[in-house]
Amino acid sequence: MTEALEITVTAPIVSFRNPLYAAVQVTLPCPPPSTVAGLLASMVGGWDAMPRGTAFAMAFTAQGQGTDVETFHPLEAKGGRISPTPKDREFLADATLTVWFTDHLDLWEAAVRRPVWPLRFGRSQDLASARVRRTVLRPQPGRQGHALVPDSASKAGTTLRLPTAISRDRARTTWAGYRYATSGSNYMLTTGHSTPEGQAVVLLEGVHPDLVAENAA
Amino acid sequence: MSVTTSRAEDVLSIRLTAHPMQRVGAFALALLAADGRRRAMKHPEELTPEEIRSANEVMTKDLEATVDAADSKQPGGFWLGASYLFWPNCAINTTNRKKRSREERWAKLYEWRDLPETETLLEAPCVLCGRRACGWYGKVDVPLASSTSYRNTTVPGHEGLALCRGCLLSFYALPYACEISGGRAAVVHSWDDRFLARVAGRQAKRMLGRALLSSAAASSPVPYARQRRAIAALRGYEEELTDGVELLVFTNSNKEQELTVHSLEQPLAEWISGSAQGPHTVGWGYLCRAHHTDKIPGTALLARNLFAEPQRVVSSAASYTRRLLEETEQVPGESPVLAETCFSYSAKVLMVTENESREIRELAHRIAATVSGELTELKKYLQAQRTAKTLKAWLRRKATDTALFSTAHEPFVTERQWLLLFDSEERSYLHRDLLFLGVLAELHKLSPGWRDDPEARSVLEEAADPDDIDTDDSED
């Protein structure tokens, strides 16, 4: 058994924006893992008071998705004055993010519960809610469930590529292969730990900006 | 912005991404490169400098012909349609074009896609692979970027998206690899490179043909035509699939900028592909017409619920058989290959596990020999399955009898298979079908009787569109 910290984030209307297609608001069915990161530098304090090794698994869900019109302000290049335009952008509702650490319990779990920075996840305009809570996971792989897992771990689900981390410039980003099965697999992976409940539990690395420099040397 | 002579990795070379768009536009070039594969086509992180430069003469000279077009229906003219999709404002489709000369056209178009021959790059990392960019570009070059005059995603003075020349070249590539039709562009894409390979080669080659003979305007009228190329491609494919298959739909134009992604999972791509031959070929053709309507033909709706509803396939099959069933009192011929179709795609597909699907069976064969031979009892039981809550009672009344009446040692229906038809949640929908058709199968070995012709209906699996066949006799 290992002992390991989960952390669940709630938010009402997230929206992960696809940074391939910049120009049309459409929405990632899950958040990537430079998302969650940044999430959880905002709450230790920033990139410098996040460890450069984090690692951390992850599982999202939400309950449902539709299409919003939101304003649109475009700046203009030469810095004139445009008219705002109404454009659509998707969102998905009721999201639920677990997240599970192996390393640095105690900081995790402190950063929790007196986040240095306000949450926000998906939506600037909102804050996310946040609970902590001790627990064990099996040295057995699980169920994919919802989980984010890098490609080479299952079968099942789509195939995304992912930002895994963008330098501190935004110069540069790490992409990779992961799956992730919007409406959950049965799909039993092979590496990894389980929840108790039997819930996949791996963890993905490399997330930590600073790596993005040293992989690009 | 500051600019820097070349270093030895800077040299013209493709690399592929993680843009879907991007890795499409790759493998066009490399056909592109290989001569509208007159050559072997070429994976295109092997192509050597010369042949990039040689694909982008060929992209270039077919936008030559857009100079003496008066419009986009003259000949001539297909690239200059096609460019308001793809390209919104560029050098060959400006408001003013009908202003200018021939020549301006020209100079205009060879300033837009002239690559840059001395390799003096920017001092920028490009956003998609990493190395030196040798500009910025926005809308104009890339589909569904942000507009290099109007964005909110960079701070006022960033130029733009910095790209490489190869990740260029490879976007403006990417029109080859697409079907157009409806003002839209459709372009099929897997992280499996050799599927990749195969499907934008090949749509490169029709493009090719087709510029050369209509203009862009032309759409096709057959309804879900997109999903079915994309289905039809998989089912041509022979070989292994390592990953699913994703239509992208889109449109960047100045009217609306547009992106739809139609998605196939890996096991679903490889249950469709591996369809085409052995066990269930025959039973692909039956689940044609199960999805027949009079308006929308049945390749077409299935193509579209393999696409967007998958698990609406094992009930479009219930529902064919069942209705064939209540109107002609005969178990359709169709039955024990569509069951079986079924099972293995509710296996492969839906992850219905071994077990259940061995429990489903066991129950079908016991329903089956209670119902066959009396049309009467057949009657009631088609009755009782339309509803859960009449499914119920008729089992419950079956099982009473065979307690009190029968021999047998085992219950009628055990606590197991009662679970996995009420109490599954969604999936008990998919399992009352399966236990339908398994009826239906088991019925048509014990009662040859009722059996009728499935060819009566044979008319209902029409010829395939010859834009769906998916056949190429050059090399790859």
Contents of the next structure:
Amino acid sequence: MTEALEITVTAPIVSFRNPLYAAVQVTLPCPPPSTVAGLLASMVGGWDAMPRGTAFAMAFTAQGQGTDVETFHPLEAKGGRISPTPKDREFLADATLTVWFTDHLDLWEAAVRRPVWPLRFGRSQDLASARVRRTVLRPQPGRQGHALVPDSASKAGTTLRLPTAISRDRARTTWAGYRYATSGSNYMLTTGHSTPEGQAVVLLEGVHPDLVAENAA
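And the form predicted on its own, for comparison with the form predicted together with its partner chain?
Next up is only this chain, free of partner chains and other molecules.
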């Protein structure tokens, strides 16, 4: 058995912009690891306070989806003014993100109970809420369910190429392949751990932005 920390984040409305679409606001079905890392960094007080070797497992669900209209205020490269533009924006409703840690449990537990910065998750207008509990993980295969896992760990769900980490100046991005099943999957993973409920827990590594520069060097 491995002691772990389980963090559950909920938000009424979220949207994770798909970077492959430049002109329209299409949401990804789940948050990229880089987005979750940013949320965690806000809890602990920024990237300098976040261990460089941070690794976490994650699962995500949403109870619905839709499209609303938001007003965008684009920036003009030469400093001129551009009229605000209404655009359709896809969103996910009643979102729940679950994150598991196996290291630095005291640090993350304290950060959830007293976050340094307000928690915003996938939509800047709304605050997210978070709760935390200690649990144990079994060294046994688990069901993929709604977990986001490395592409090499599963054959179920949709293959997604997502940003794992983005450098602090946002000039460089580390991309990787992942698998995610929007409706959940009963596929049994053979790597990682599992919760007492049978949910697979596969750690995602390399999420700290300082590692982007090191990998590019």
